[in-house]
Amino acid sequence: MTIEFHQVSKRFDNGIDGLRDVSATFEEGSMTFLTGHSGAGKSTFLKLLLCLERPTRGQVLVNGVNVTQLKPSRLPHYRRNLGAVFQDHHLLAHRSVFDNVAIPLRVVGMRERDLAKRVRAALSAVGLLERDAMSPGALSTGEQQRVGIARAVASRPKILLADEPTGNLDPGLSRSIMGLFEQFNQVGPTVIVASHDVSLIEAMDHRIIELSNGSILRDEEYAGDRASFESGVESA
């Protein structure tokens, strides 16, 4: 799905600007990293896409539809196209790993046979198929995050969003988690990942949008292109 932000601003009731006149286009099947300091506007950006917040001004278009004007009755249908991963993965401690991943599929009434196939495929993709009967509390932090990712992709969303998915992980696990997002991006969904880990995302070959105080500070298509350019300058 193509995503377009057209001069989007968001001012909260306390007078703080979450976003200021932001315009950006995300082509279908693309992968983009949002970065910036704490409070730069990354989470606000994602919440507008999830329709958890409404912009003060501007339009957010998804496949040409202005989602900021969707009626509440249409939001569940719209969100079926979205998968979301958060730093706090919100797993249900009293349910198994399998059941946690199955939650969004049961919400939409998927048949149990089809649901089981989807859940197993998602857990296999994140390397946790053999832990499906375990409780989340028995898993490591990194494994719990993988369960959250499996839950987000089990419905095969057309847009996959992640807000600081590696915030609590060490560098090795962080790179592994980012690699999972790359793998899922390769099979179709538009992926947007918010992360403050600049060194990690600049080592990956994807577009980077840096926000500062709610505005776009830089928008660079490929980190790898920049690195190659800088290397050429140094050797010249």
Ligand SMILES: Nc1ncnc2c1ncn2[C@@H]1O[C@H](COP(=O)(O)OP(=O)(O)OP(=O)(O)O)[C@@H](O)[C@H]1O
Second form
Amino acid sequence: MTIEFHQVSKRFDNGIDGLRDVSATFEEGSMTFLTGHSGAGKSTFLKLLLCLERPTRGQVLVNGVNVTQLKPSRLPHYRRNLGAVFQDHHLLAHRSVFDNVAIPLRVVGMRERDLAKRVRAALSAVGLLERDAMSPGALSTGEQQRVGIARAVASRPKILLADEPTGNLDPGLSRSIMGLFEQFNQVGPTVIVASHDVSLIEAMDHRIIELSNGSILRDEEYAGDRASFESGVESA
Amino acid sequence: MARNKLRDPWPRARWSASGWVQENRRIGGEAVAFLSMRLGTSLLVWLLVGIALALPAGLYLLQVNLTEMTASWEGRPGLSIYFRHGSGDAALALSDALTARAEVALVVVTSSEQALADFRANTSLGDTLTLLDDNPLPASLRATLVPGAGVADLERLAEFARVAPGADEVVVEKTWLERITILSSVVRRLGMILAVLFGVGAVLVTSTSVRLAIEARLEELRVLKLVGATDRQLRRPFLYFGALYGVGGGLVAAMLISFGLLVIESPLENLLGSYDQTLEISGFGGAFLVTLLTTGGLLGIIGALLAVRQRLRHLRIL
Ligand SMILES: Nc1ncnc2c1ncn2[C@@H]1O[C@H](COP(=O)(O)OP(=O)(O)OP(=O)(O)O)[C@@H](O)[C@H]1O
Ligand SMILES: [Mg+2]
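The form predicted in complex with the named molecule is what I need now, so please give it after the form predicted alone.
The next block holds the full complex; its first chain is the one shown before.
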């Protein structure tokens, strides 16, 4: 699905500006990294897209529909098209890995037989098929993060959003998780990943939008010439 | 935005019966599992709801049985009419007149001679009366009303008897009827008040318990909402909790009532035996049980709805 932000501003009740006059378009099937300093507005951006917050001004269009104006009764049906991954993965401790991944599929009322296939497919995509009966609490942080990703992709969302999915993972694991998003992006969804791990995302061949104090500081498509920049960062 | 109107990119999922059954089976099963995992709390809730239901339901049974009793009481209300000395013929005449009336079931005439004979037979004072020349006992007549006749019929009949020739004194024996009628209307009103009060109590108990269940599952609710669960879907498990708490409470109420009946059975039998009555508790049957369980279930669901409304309306996902 195509996503368009039109002059979106978000001022919180306490007067802080989360976003200021942000405009950006994300083509269907594109993959974009959202970066910027802490407090730059990355999470706010994703929350507006998930309709967890409403903008103070501007429009968020998804396939041409202004989702900020959706009636509460329509919101669930919109959200079923989205997959979201968070740094604190929000897995349910009292349910098995399988049941955690199955949650979005049960919400859409998928038959148990089809559901089991989908869950296993998602788990094997993140390499955790053999962990399906375990409790998330028994998994390592990286494994938990991957279960969260499996849950987000199990329903084959048209938009996949991730907020700091590699937050406290080691570099090798971070790289492989970013690789997972890349892999899912190949299958079709529009992907937006927020991360402040600049060296990691600049090593990848995708568009980068950098926010600063709620405004877009840079918005560059991958042009294949980042190698020099990347080595510069590494030597720094 | 004009483009908004063109199409609905996110249609509601089509409703399917098998999907509905599948979801309800799963959620119902999870609700049962949840309640049995917290059996201590569940038992407490069932007991509280059970007591709240048992009191008004028990009073309802009492009232039903009192009403039945007034209808079937053997010592049914009636009149005793005592005649002036030497009015034996008048007694017979009035007896005929009363027998002809629809509300009168039975008329028994006791002549003054018969009264004397009874007196002799039943008391040790009989001999003192033989000292008198004359038989001082009056002729009397006793009329019993048909079942279902009320206090008003009795009053009308008494009015009629008072003006009959030879009638000296008319004694209306309605105290039992009146007392039971009054008692049963008091019981009915008390039952209604208690039903309202305890019904509210049952709703509050389930509502509080369901609210605790919601608090215990907030994280799950957030995740469900994030992936697009509708309010109806978020609500459903808690409606199951409410219904299970309520129906369980209804069962406990039925047990409490049958236990109560067991306890009062033998003293009540003795009491009724002294009035030549046999004990027959009516109203405690299948329909009563179904009503009790349904009422419990409905009150539970109402409690759950209250809790869910309060808690889920402003649920923040992140
Ligand atoms: N609910 C809120 N109420 C008030 N202010 C908020 C709220 N959420 C975010 N903010 C503020 O908005 C600004 C942007 O926050 P946001 O969470 O989007 O930053 P971020 O780029 O995700 O930062 P980080 O990298 O630390 O996650 C911050 O200054 C933050 O304090
Ligand atoms: Mg953030």
